[in-house]
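The chain below stands alone and is given in structure tokens; this is the form predicted on its own.
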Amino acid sequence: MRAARFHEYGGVENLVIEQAPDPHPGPGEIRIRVAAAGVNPIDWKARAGALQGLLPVELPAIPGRDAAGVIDEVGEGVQGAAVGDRVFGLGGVTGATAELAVLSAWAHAPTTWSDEESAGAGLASVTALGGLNALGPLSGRTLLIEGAAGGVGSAAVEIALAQGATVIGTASERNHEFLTDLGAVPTTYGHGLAERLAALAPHGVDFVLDTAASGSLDDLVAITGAPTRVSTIADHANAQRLGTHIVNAVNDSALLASAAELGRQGRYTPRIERAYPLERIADAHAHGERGRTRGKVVIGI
């Protein structure tokens, strides 16, 4: 099968198409034909030697933890999935920007989605729906979502909204009209949140999920008053000693069914900034290696 691989750690230039070993499922995986797989900050960490220490990858690796494809080959014990199937999910660490990658997580894609939003979707709406599930019940809550603008973030606005929340997004100004396309109520990061907070919801914040780790994990527990109403997905160090959820990304197929399902009732569709052709996957990495992307990158195989 045609991949992208990386046989060394380091830049985008170690990014090289060709030949790679076709991978097999092993008991409970599924293997699909991919039509897309998503970008996300474990890519290019992975790349880069970053994740060494906690993450180590065999080398030569092919990045990518989320695709969307057809199911050409099921492992042992699998059920509710079979050959031809169109599904959406996640592998390993590496593996998924490839034409064959296995998937230990998955379900079934909606229609309604393209392949591109439906590799949009993985990584994104499990780790969205962890930090929102870490906060109880959102019916009739105020949430803010700092980085709402982000992969995770857009997807954690459109989950929460149909949830029941009124959420309020921080993001730049560039991106104020995205969200309010979302149906957030966006604002600006950064210095005096609380005060422009309080003339946007004067009955009070009542949770916070915070995709951007940038440094104001002390001021949002201060905003809702506790660190149990306060989860993150990215700033680990400062929400253990702060004593906020933390939330990590998992490979669990209810996860994924009701995202997909929130997709069939027209109420979660995977917001894609950008799509690649696997020829250009070192502009991809390049492109979310900058931090400003609206959305999700993805790349088509």
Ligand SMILES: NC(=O)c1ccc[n+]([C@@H]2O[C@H](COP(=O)([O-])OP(=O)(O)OC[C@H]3O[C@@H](n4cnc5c(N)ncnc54)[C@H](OP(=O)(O)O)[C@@H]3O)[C@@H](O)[C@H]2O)c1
Second form
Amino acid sequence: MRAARFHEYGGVENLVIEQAPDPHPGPGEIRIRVAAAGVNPIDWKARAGALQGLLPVELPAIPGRDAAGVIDEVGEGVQGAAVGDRVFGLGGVTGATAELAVLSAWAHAPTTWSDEESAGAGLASVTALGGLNALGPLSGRTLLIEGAAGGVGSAAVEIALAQGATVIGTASERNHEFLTDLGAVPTTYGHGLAERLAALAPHGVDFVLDTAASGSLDDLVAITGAPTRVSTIADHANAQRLGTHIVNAVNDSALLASAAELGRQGRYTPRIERAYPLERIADAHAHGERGRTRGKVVIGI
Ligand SMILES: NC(=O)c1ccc[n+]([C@@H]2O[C@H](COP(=O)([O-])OP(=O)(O)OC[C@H]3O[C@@H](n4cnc5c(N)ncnc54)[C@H](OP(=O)(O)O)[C@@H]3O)[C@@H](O)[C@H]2O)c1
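Just the form predicted on its own so far, so send over the form predicted in complex with the ligand.
The next block holds the full complex; its first chain is the one shown before.
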């Protein structure tokens, strides 16, 4: 199969397109013919070797944590999925940016989503759902999302709105119209956030989901009044010090299915800032790595 790979840890210049062995699904897994793969911060962390101690990858490695496509092989014991089904989901830390990819968690892709949107839904939706679920019921509550314009943040805005929350999101000003379109009340991050929130939410902010890891966690705890009202997916060190919830993505098909159901209802549609062809994976990584992505960057295979 054709795949993007890197043979050594390093920068985007290490990414090459070449032939790689076809993968096959193990028990409980499926293989898809990939239509599009997601681009996530874990991709450049893995490529740069930053995860070596935590989540080692075997070299040469195919980048990519999530993808969408059509099932072409089904592993032993898999139920409720058949060759020809259109799905999206999650594989390992690497392996998705290729013609064929093995997934261990998946859901049927809503017909309302394009292949690119489906590819943008995997890691973002399970991470957003995990981060929100840690906070408790959101109906009637006011939620602040710190870092609302990125892949996880924009998914969390729509999912939290569907759960009945009022959502305030932080982003730079150029992304405020984007947040308004998603249904959130936008505000800028950084100095003076508590004062801006006092004006936007006179009854207070009940919960915060932090996706930005910008050093604001102390302020976010002060804004809600308790560390248990804050969850972060990105600021592990400060979360441990402060006692907030720390959430890591899990390969959970039930979470993907609930995200897909919101897709069918028209309440959650991953926003794709740009889709790159496989040959331009280096540009796709560089785009994401700049840290300014609005919604998701994906790669069409
Ligand atoms: N724990 C897990 O399992 C898990 C899973 C997925 C992701 N993550 C982590 O979560 C973080 C977010 O992931 P992602 O995929 O959403 O990343 P992303 O799409 O690359 O995030 C980019 C967004 O971050 C916003 N941003 C940058 N600095 C900000 C700040 N100081 N305050 C508020 N927003 C800011 C940018 O908005 P502006 O351009 O408007 O500034 C941009 O829209 C990353 O660190 C990632 O590694 C963790």
